[in-house]
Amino acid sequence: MELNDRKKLILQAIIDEYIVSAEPVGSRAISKKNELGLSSATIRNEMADLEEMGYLIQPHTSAGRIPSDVGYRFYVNSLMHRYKIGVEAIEELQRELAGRITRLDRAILRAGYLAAAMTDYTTVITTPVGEKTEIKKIDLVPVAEDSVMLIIVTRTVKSRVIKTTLTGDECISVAQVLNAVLTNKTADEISYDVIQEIENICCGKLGIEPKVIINVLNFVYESISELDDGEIYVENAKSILKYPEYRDVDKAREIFSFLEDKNNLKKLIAQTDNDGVRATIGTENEPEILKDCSLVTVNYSLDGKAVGKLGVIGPKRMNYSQVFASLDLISNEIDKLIGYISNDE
């Protein structure tokens, strides 16, 4: 059964009202606030049909309804009004992004902050994935009788303390082997044969325990793989507490815990492979914790190729029209900005 024009108008009015009020919407509220020219009884009957069709849910025994995920999806695809951002806001955004920013990483961070400010929702943004990370140097430094610090130098420096009884001389010998085999290699080039070569020398000739070498190699691989994936930043996570959907302390704690784990966010963002602004709503999001949330994402590009992603996480009743318009504007401005910065470099 397809939605006729009257049902579409009523569904649109209900969702628009619910986005603002966060309270179940009844027929009287719709008849009073919207010039539909329909009686409360007629609206009530249409709401019952919309519920039967799966577009609305009646959460309690009261007459009020709220949108279902299906209802939100239809709204986003077919009903929401186009949001217009004022000229002054656009000019302010352009000044904020362009002013005093000459490095790409700072521009990306600023864009994430501005997206959070414009939408008042939690924002995530990924940095561009550039050239594959190469290993420059590896050091092993004893820090205690049973601990060694493993230091990996790439375009940045990462370190980890590992439990092992390697002596100072053994640390020097293992580091020499690792540097001889791995220097200038990327994660993709650490093949099975490369690992076997290192194990044969370190375990066979030097007598080092295989478990120690495996721990070292795992950390080396993880470190450069993380850099290859790019970084991800979160802005305005505290905005979640503003919305009644997250007033439950345990629920809010779970959401915060999810947002603090960058691996969670990377997986979440990676699932949204899209051109233009797109939304994943409620149960369309794979993590169970986000079943009451929506994620809206957009790519930003360099020379027409997507190099990063900007996203907004908020309640399902988020102001989709405003979020879509804001992300579209910001992504276009990032495209221009990183083009200028890349050309200058």
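Here, rigid core means the biggest group of C-alpha atoms that superpose within 1.5 Å across both forms. The structure displayed is predicted, hence computed values, not measured ones. Positions refer to the first chain, counted from 1. First, how it differs from the form predicted in complex with the DNA.
With the core held fixed, the Cα of V141 is displaced between these two forms by 2 Å or more.
Residue displacement note: T164 has its CA displaced by at least 2 Å between these two forms (rigid core superposed). Annotation for L150: C-alpha shift of 2 angstroms or more between these two forms, rigid core superposed.
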Given for the second form:
Number of protein chains: 2
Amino acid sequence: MELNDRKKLILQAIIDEYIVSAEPVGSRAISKKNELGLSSATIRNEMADLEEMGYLIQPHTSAGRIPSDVGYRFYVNSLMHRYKIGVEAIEELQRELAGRITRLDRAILRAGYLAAAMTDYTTVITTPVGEKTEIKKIDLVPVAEDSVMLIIVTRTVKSRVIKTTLTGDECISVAQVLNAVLTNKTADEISYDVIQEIENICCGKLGIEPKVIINVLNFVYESISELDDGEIYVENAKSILKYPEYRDVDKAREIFSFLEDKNNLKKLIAQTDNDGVRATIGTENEPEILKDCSLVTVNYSLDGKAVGKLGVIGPKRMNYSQVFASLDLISNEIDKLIGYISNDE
Amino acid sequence: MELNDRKKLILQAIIDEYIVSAEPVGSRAISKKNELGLSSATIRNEMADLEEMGYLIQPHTSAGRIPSDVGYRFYVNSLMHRYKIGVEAIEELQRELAGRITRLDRAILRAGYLAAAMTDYTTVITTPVGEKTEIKKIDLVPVAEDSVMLIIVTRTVKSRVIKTTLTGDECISVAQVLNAVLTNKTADEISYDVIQEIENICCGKLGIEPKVIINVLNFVYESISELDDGEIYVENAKSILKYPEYRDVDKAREIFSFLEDKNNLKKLIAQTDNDGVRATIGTENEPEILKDCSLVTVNYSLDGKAVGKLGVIGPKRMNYSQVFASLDLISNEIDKLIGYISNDE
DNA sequence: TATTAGCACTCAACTCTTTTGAGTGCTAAT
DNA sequence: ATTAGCACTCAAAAGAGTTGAGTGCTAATA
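Now that we've seen the form predicted alone, could you pull up the form predicted in complex with the DNA?
Next comes the full complex, and the chain you just saw is listed first.
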């Protein structure tokens, strides 16, 4: 059987309708829209065909049809009309996103929030992770009798407190050595050998006790290794409760648990290695728990390099065209951000 | 009518029972426990009295009784038995909380998480906010052609990127002046006058263009003013869905919305200015939305000074004794943390 | 005088049955 | 090829009946 134009139009109409109503769509409803000028009986025949071809499902004999995963997939690939985001909405987004930003991870968080606000689905966003995090400066600041704060400036700032007997003057000397050796290197260029080289200098020329410096340098190495670890944020999880498919509290709770497990979530979103906006629909999602959901993701870049992911999780009958348009827009806007800012708390 | 010992025992038994069952408690259930050796008829008479006195409520004629807010209040103040947390659980907590901590806000986050894990209610925790944040060091690091990262080291590290035409050498000089004037001052000691004094030095001795330095110093002042702003984290919000009082998805959604509004939440938790663990029960809570919930809060301190809040939000029939004990324990453990660490990302 | 056994009464919640209506598939007419 | 017409299906809503936990009151009892 062939999927001719009329069938496509009917399928499109059914999915469009189902996306807003969340109720099985009957032949009469499609017929009454009158865009095709066909009677319900004709629609009925076509719907039976579409079901046979796997695009539609009938929950029970006397019900209307709902789209199958295959139906959604076809819709997303070929049927869905392009959603055009209004100029004012775009300007609003730009204002919200770029206005008074001084910290990159805050901006990213805000982007996630805005994606959630625009789509009203749950949003997931990762902070930038670049293989090329270049070290700009390292500092050791005594903060108490026996502890020193290690500060590593890259595109962002990371810090941690180290317990050590290093004196104030020693901190300054060690910091000088660290800067001399490490500045302008990327995190992956710094092997443990490099750190040992620093150890030798410190023990030799500076005459610092090996035990003391080894301890400190271990933390330095560890911190540098962790530089590229990203965070993941979930926004608007509550929207899940808004959709009738999650009226069942237990089902909703399962999803909440899933969203709370950040590691799992990172893994999920990392594996969608996409170019442009992509959707995985229902059973296309690996986690069992998402088999009734769709996930739409996009990479965002900074400086032209893909460094993070933005994703939307919602019911399979989500408003794909709007979500696609929103993610596309927001990822582009994030890319523009790097001009203004780059930072971290 | 007098609230004699027997009435107290009965009230206690009813509330204890209701806390676990979430179902109206009948006279027979209490009688059968047989701790008092009274028949259901006698219990019934006492229950009628307790209702008249305002401690109990009968949802409808043929139902058992549930505690009123007044009943809970009396229970919390006078009836509740002290919950004793096991030694292993305490050790477990200490291990989890103090192990490998290098960042203070992470530790706080973990404390919130652990409170949620111990109680299985939703937990709210604020990051430390001290009026006495002492500036340890300030740095200006060029990160791009036209931007400089401002780093302020206190007990934690804050940073932001500033667009400026300041050169690398100028950064060093300005940083020197900033350190000379601001080091060891607390945030509230630094008025705008102090900043202007720095401006004069920079323009005068260093000969930097006023326009350029004013821009930078504005950011410095702003950042210092923001030093004491705290964050608030919500953990285990999903647990709300676990309790029958929130079986109604719409009700749950309202609470989720409330928990998402961080500013409101900060305000709520800030106003409970308490010493030790405190509960506000049902209508004692100001926000309309919490009138069916209880909020239990405790201040935690670092260095002996109260700097943050930890709170638990749950149904009115929450396990108060366990929550009280957990919050008490955790707030004490947080106080001990300051020995090991102090940090920020 | 305090307690309790006994009994009629109440009412939410459950079960079972009936009704409703949206929707289908098939057939015969156009 | 399309459509009007009709019998059929079945989930969901509405209604009717049943159950049972729980009460309040009264009269008997310790």
